[in-house]
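A single chain, nothing else alongside it, follows as structure tokens in the form predicted on its own.
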Amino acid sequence: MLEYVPGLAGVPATKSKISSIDGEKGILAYRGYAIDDLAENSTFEETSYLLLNGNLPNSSQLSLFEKKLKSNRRVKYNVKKIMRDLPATGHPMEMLQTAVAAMGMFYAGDECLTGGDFCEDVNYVQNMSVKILSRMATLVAMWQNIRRGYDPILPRDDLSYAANLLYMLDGKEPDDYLTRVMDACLVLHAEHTINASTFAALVTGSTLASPYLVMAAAIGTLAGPLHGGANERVVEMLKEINGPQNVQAWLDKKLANKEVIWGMGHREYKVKDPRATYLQTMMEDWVKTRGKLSKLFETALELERACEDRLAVKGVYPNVDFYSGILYTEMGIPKDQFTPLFAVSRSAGWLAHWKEQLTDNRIFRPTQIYTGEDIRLYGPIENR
């Protein structure tokens, strides 16, 4: 007998070697490497290679991978023209989905998939992954300037992925510390098993749609406030609280009304999200390195303490969104660019799952439990 499970909670949808979660112990691992270990020691380029290929690269493999990423950063003027015609007031995630889908019309992307044949060209999948991953950051940074009426800042091939992303946002070459912070943020957000956006990528990829459409589907899914868009809501929430002294009264009211506490709780974790733990540590280091404790961070710390007293018994702790938006705010990144940066990072995971899906592909076709009317006879409109 069929059983309906809302949201497919706990229902296996695929087999994967890419990442794993131990929700009881609060461990997230990419290909067997704990996330805090990678965030502390790796780079986004190295982590992306790991996700796409299964193992950490040696020095020559990493050098070649970095070279390929750098050589594919620029996008054609046609894509830039499309972006210029979009409303400047539109959300960057809507731009990103549009631009990524449009790139499929200007760059070859489906020749290995045409006709529904199984794709056995490993080089094709790898090359498409590198091209898309490289250009995601370019699109996000281009929009930051285009929507303000300026020409995009051209990418530089002498900078790392994180440094070039920051440089393209405002034309200023970041220092080593700022680059390291961005690098760690990209690593932390790169992959998280079969979440909603990754599942969207799997479903779209299973139809043998082009990788650009696979990515566009994932981007659209990530945009929702119950997924990637939650980091924006956290910053709005903390500004609404307006200081640590207001936390208790604000939380009492929210809990009494059974309203959402943004950034709190995660379906996979019964303890604090390990990414939130690392982001909090980064925020604390930011305060020591860059100056005073921000009001947002003070409020967040107090809110976490208050929620632990009230919600920890239910297994509700901060997730990755709770501290990421605060750190991005301190870095001077506009609030509506938080989720696009999430998409830039998560592209590595999406592409890894797309590649894995193609190795043993079968189109997704779940069933349903019908709850509608029995078969009925059609009657003339005058008799209804």
Ligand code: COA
Second form
Amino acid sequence: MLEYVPGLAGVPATKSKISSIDGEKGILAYRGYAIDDLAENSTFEETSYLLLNGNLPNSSQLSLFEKKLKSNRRVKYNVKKIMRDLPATGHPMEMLQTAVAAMGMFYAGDECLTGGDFCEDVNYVQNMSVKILSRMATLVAMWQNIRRGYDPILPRDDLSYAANLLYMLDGKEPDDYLTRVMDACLVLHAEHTINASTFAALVTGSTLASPYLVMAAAIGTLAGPLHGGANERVVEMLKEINGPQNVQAWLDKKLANKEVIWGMGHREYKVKDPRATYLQTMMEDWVKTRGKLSKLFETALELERACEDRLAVKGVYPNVDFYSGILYTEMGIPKDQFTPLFAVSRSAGWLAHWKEQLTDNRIFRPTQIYTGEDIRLYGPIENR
Ligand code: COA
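Structure of the form predicted together with coenzyme A (COA), given the form predicted on its own:
Expanding to the full complex; the earlier chain stays at the top.
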């Protein structure tokens, strides 16, 4: 008898060497390196190299990788043109999915292979990973100006990945501190074992679809509020609470109505998500360094405390989305760009999994437990 497991909880769907989670101890590691170690010491470029290739690069490998990323920051005029035609009121995740899928058409040919033997072509997979990783940031940042009717800010080749992303978002060159904060955010969100969007990437990749379609599938999956879209909801929720003094009454009401508290809970962690711990520390540092109190942060701290009393028994603690949106808000990033930024960094993990899937590919085709009608005869419409 086949056992049905809702949400495939605890069912291994793949084997992977890319990242690991110890949900009891609250440890996340990329290729064996603990996430806080990487967030503290690495850059997004270096972490992406690690995820894609399995080991940290030496200095010449890193500078070559950085050079390739920089040289692929520009996107074709046609991609910009299609973005200009999209409604300014649309959600940036819909824009991103559209633009990434459209790139598959505008870069047709050598850059957009599908089927055939490409999965054995290590160079193709590697080159496409660099191109997509680089262009993801460009698309998200370009949308800031395009949706307001202005020309997008062109990428700069003299800035790091994080600094260029911030620069393209608002045209101001970020200081070292801001760049470091963005870099750490990118590192923290880059990979997280086989979550829903990574699974979507694997399923699409397993059919030998083009890498653009693999990414488009993953972007669509990340957008939902139960996954990457939760960071936006957290900020809306904290604004609605409107200050730490209102937390307890607000929480009691929500839990009595069996509503979800955004940014809380995770299938894999039974303790606080280590990324939430790191982001909270970053936020504390931000308040100290910038010398400005954050009402959202004060409210979040109180909400975490109140949730501990009510939800810890169920193993529900803050996840990555609980503090990230607050930090992005303080950095001046618009709320609807939080999840697209998540997609930019997670593209490193998606691409690493795509590569891993192709090295030993078998199409995903699970089974189901049928609960419908037995075989029956077709009756003419006048007899129904
Ligand atoms: N708020 C309130 N209760 C929550 C909760 C939350 N955010 N997350 C889980 N719970 C409760 C569930 O109601 C359930 O309670 P019950 O046993 O009394 O029915 C219990 O904890 C187990 O949760 P479950 O829904 O089975 O967990 P899951 O693994 O299926 O879902 C999430 C995981 C992430 C989808 C879920 O925790 C959630 O919806 N969180 C909010 C959205 C979010 O922040 N997503 C980003 C994830 S990184």
